[in-house]
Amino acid sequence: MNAPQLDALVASASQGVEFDGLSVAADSEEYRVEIPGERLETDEAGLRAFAEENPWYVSNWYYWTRTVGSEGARYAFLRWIEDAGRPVGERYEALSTGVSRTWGQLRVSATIGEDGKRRYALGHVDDAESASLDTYSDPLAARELVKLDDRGRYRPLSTAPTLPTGWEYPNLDGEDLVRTVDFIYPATVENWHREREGELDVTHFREAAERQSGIYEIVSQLSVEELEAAAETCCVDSQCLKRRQWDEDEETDLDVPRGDGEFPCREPCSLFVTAARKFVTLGREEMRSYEFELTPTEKEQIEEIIDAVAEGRTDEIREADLNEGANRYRARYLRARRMPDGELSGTSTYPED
């Protein structure tokens, strides 16, 4: 607590102060101050002395009401980081050594600074124990920082669980922390806050599909079974860190896990709509019967390859691990044996052509 903070508290007493267990009121020259377990009626000098003995209540009040501003998404997010439902003393003790929360693949940490100011650190959860990281201070730099994953591939979906590692923002104030998070996971803090306030405006799939035009109009033709397969493909935790809150429509839930993410997904995203368009065209093909000659192991190998590609595991399979069906040499051998002319088991896809 510093002198300006204490002066601000005394000046605010006539309007009344009620915040995080601190209560201060003034009537003419008389002051009433209260914290959990203690209550005092005194003059201004007594109020100042009481504050000097309990400085964390004053600096806490000042930080949240004057530095941060006591409303809105930023306020709620910063309070959530330090679990502000706890008593002030307990919270300050925890902040002295640092408290952390996980936001998607981000690790957000808060510590107590001079005169009760909070300082925040931001990085990848997997880098919590890393000693050599590239450090940043400009929130805007995060835009470029997260464009590519660790393998150098473009990330078309900001909330895909492919956030690159190797960087940190070690010292941010609350405003810059929220700005940085917003560059990495756009609108997640705002939508999280709206959900907590019961104000999240959800747009379900049918409504979103009706808005599409041009080549995307056909997404409205997606059946509920195809829609559920699409949601299982694109919207589960392994593909997106948001928690899906939209369904087919307001009355029809999708039988697909919504995800466990901290922040909600309020509508089908552009990537989902693009994928849905492709799924519609694939679903309009007529079924045909083909006859292939494969050994049981070859059939299982094809299934293992599809599974490995779908789960993004192909880079994890070691070249020397020939027990893996999706092993590169196993796949090349299968192709040499069963696709010598480029078609599986010599079976033409369009035999009538």
Second form
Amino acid sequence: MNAPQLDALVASASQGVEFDGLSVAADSEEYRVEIPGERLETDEAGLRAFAEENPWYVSNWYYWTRTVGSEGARYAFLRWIEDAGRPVGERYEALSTGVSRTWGQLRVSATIGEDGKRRYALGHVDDAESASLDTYSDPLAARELVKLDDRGRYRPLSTAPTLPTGWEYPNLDGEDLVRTVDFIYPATVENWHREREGELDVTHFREAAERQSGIYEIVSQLSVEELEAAAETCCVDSQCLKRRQWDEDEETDLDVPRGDGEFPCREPCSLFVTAARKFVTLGREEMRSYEFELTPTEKEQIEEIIDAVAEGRTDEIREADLNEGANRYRARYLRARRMPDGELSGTSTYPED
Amino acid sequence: MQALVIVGHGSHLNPGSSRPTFSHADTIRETGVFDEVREAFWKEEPSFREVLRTLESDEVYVVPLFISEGYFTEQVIPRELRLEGWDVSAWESGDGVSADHATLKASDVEKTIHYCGPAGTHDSMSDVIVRRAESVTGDSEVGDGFGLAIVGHGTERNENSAKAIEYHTDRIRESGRFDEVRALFMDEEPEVDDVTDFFSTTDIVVVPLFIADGFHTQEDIPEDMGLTEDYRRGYDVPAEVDGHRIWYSGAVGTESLMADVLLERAAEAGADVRGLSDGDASRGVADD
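Having seen the form predicted alone, could you give me the form predicted in complex with the partner chain?
Zooming out: every chain and molecule, the one shown earlier first.
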């Protein structure tokens, strides 16, 4: 607590203060002040003395009502970080050593700074113990920072679980923290807040599809079976950290797990719509029968290759692990043996041509 | 409080697509004219659907960083922003190049949205094209003895795409600064492939009216014009083609002066830009 904070409290007493267990009221020269377990009726000097003995309550009130401003998504998010439902004393003790929360793949930590001002640190959850990180302070830098994953590949979906490591924002104020999070996971704080307030505006798939135009108009043709497969393809936790809150329509839930993410997904995103368009065109093709000559192991190998690609596991398969069906040598050998002209088992895709 | 939202196309495939949007947003942030400046994208995040809710300002100026009036600026963006009662007639642009702005409400936020015409059809875009010619030639007086080709995508689906190109071509031609000024296109006549056929001047500055550098501006156009056999090997500026010197500038949208066009759009829609010195954002920042 500092002098301006105390002066602000005294000045606010006449309108009444009720915040996080601190209660102050004034009636002409008479002040009534209360914290859990203590209550005092006194004059201004007595109020000031009481505040000096309980500085956390004053700096806490000042930080939340004056520095942050006590409403909106930012306020709710910053309160959530320090689990502000707890008593002030307990919180200040926890903040003195630091408290942390996970937001997608972000680790947000809060500590108490000068005069109750919170300081926040932001980084990748996997970097919590890492000593050699590039440090940043400008929220705008986050846009470039998270553009590519650790393998140098472009991340078109901000909430894909491929957030790069190796960086940190060691010291942000509350406003810059929320801006930085918004550059890394855009609109997640706002939608999380809306959900907590019971005001999340979910747009289900059929409604979202109805809205599409141009080349995306066809996504409304996706059948419910295809939609289930599409959600399983794109929207599960291994692909996106948002928690899917949309379904086929208001009455028809999808069976695919929604995910365990902290922040909600309120409608099919542009990547999903683009994928859905492709899935519609794939679904237009008629089934036909092919005959292939393969050994049982080769059939299983094809299944293993599909599985490895679908799970993004190809990089983990060791160069010389010839027991893995999706090993590169195994795949090359299969191609050499069974795809003589680039077609599986020499079977033409369009034999009539 | 007032906010500026710059809406761009973005890409699922090309990480560079959003960079001009970010860069112009940063230029405008530095002026301090707006309480908030935010980027939003069709293919990236925040999406058009969710950008407005991330803002605290009551007054929001939305400027599309798009080249033409058409499908995206008239249909997709207003729909995705949920602008209530939007109708393209509100822009009063009968000719496809005269959009101004419209003031509307968005249905998911309590804000006033000033939806502006695209950057590409604003008059001051002509200045950006000329500036691009100056920067690629390194000559702030460039014009005398030079031809200027303005290159557009051109598409049968959207005739306005060509109109924006023609509009600036006419304006710059009328200014008399260059010996010759021509509009050329990638997939309609007159085609950029034959650029040297259309100019009698030895020197030709070629400025593609595209927002971001990508496949078209970095691969197609240089190869089509014969600046290089293979874009991966790069090309000279200027490059010799059929006895002409081609000064190829790359996408006009990356020019820092674009930030001024966005600011002018917002100012004309009523944004308070009094904090701006000389009305020139990019120049102020470039001096830093």
